[in-house]
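Starting off, we have a lone chain in the form predicted alone, written out as structure tokens.
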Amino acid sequence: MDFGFYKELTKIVPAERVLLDEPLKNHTSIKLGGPAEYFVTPENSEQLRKILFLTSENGVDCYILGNGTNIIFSVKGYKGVVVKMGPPQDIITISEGEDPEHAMIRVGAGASLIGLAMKAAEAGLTGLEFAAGIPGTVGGAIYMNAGAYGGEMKDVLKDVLVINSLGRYENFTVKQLRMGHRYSILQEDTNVVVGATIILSRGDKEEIYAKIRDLNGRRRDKQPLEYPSAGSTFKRPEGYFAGKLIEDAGLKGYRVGDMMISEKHAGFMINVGEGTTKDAIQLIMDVQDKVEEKFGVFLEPEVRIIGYHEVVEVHRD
């Protein structure tokens, strides 16, 4: 620890609300990852945006973490400063739209994305359905744009909020954002979502919670979720489904140590025990070999691997 950065950074928030060592497995939905340098969570974009100038300006890595829900960590942990997303930088505020069928939802980044799809149910507002079962905050999902059965954060949003790599705020719309599939432009840059603006459909509450009752349902019926994992492990390759691949490929319950690819959903890497990123990345390589040897066609991981110096990329040699 840099005791002289740990003191400016205490002078931006709290110091406790600066955690140093913290496990970072604690905040990941795989329960991976080593300890962080230093854990920060901020009470404003404000905070955050001088977090952010602060780690810039003495050369220290930063990394935004929402609710972990497609993360793995190195065993080693994390370099530098990981900033917590979440509350309080979860508020909600809905207000008319710009025609008596559309409402407007401005949310801050850290809100859930189960709660947003929740609150606009409750308020009679269609769209966000798809949303009501995964797990994450609101900007990782505008980060990764999040989908399911046929929804995606791209069909609802307007704009976004950032704090640019100058530290000043600014606005993107939907067009900039350039967003395809669990792709978005804040994949290539330093931008930070600190919050945004989405646009949905008056609708029927009452059908609107059967359609989310019913998304749920199926979640619950094809995919593991009484194991701790990322989501899903790779993205779909272009004409092609990557856990159809997997399961064709016989790896349903292949394993390396306790990481282990769901006998329920082949999309799935599961942690059964005391799973390592060791494991976990063999066994995404190992899926990726045997895949393509039998079909000629490569994974591309959807989880981001994060290394102790630098994000480290599950390719080809």
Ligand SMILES: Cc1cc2nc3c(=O)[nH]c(=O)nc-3n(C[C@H](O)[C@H](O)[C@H](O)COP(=O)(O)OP(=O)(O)OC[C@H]3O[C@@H](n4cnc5c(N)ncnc54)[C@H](O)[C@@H]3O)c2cc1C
Given for the second form:
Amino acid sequence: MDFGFYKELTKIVPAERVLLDEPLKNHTSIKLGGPAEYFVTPENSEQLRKILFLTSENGVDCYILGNGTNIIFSVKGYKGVVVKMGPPQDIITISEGEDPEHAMIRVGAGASLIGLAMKAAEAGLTGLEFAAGIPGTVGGAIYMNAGAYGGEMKDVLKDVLVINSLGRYENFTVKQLRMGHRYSILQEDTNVVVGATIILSRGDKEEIYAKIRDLNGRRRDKQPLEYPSAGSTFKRPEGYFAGKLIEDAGLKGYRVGDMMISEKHAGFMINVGEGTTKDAIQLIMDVQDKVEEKFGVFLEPEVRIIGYHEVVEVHRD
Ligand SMILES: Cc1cc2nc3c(=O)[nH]c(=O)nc-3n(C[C@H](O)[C@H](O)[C@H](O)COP(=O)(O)OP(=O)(O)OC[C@H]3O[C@@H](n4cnc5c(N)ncnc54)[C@H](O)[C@@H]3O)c2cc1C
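Could you give the coordinates for the form predicted in complex with the named molecule, as opposed to the form predicted alone above?
So here's everything in the complex, that chain up top.
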């Protein structure tokens, strides 16, 4: 820890919001990852902007963390600043407006996506039912263009407010974000989402709740929600389903240490005890090799693997 840098950080954010050597496994749904040198939870986007500026000025690495539901950190953790997005950057405001068919929602990037979907349902707004079981933040969901059951963030998003790599506020329309399968242009540069505008249609409250119950029931039936995981391990390769390829390669239940391919849904890698990041990486690479050998398809990880320098490539350009 650099005391001078720590002092500068605590001039921006109250000291109780700057944790040192905070275990990242406590902040990821798959329960993996060593300590973050500095773990900071800003109170607002202005503090966030100053942190980004300070880190870039001092050559300190900085990583943005939402709800940690799509991330695996190294066992060595993260050298630099991990910025946790969450409350109080989670304000949701619904503007009813004059339009009889649509309503607009402004939402902070740290808001829970499930919370947003439920608030929309409560207001009789349809379009976010697909998101009512995706456990991330709104910022993480936009960055990843999260989606399920035929819906994705790009269908409901109007625009986002980001802080760019120069520490300036910038607006992107949904078109400019070039969102694709688990992709947005935000992944190409340091762009931190601080807020978004969502447009939803007016609908029937009971029908919206019924759809949410149905989709979440399907999740509970098919997904190993009782175990720590990061959701789907791999992106969907064109023309295939990753889970089906893994299952057909005979890998259900395949295990490295305490990291295992779920018996319930082969698309999920679960932590069945004291799994480590090293085990997770080995498992990912074994699955990639076996599926490619058998079907000639390369599985690209959907989970973001951060700060793990000593491993062989897991992504391909
Ligand atoms: C049980 C389970 C089920 C899941 N089901 C689905 C599903 O159906 N569909 C789906 O798409 N995903 C699913 N996921 C994966 C995950 O929930 C989504 O990818 C989610 O959008 C990630 O949001 P997060 O806030 O947790 O992001 P994190 O995991 O914290 O971060 C993911 C990436 O987003 C970046 N990021 C986070 N916040 C911001 C921000 N404000 N600005 C810029 N970058 C940011 C991070 O730097 C990181 O690169 C599931 C995960 C679990 C554990």
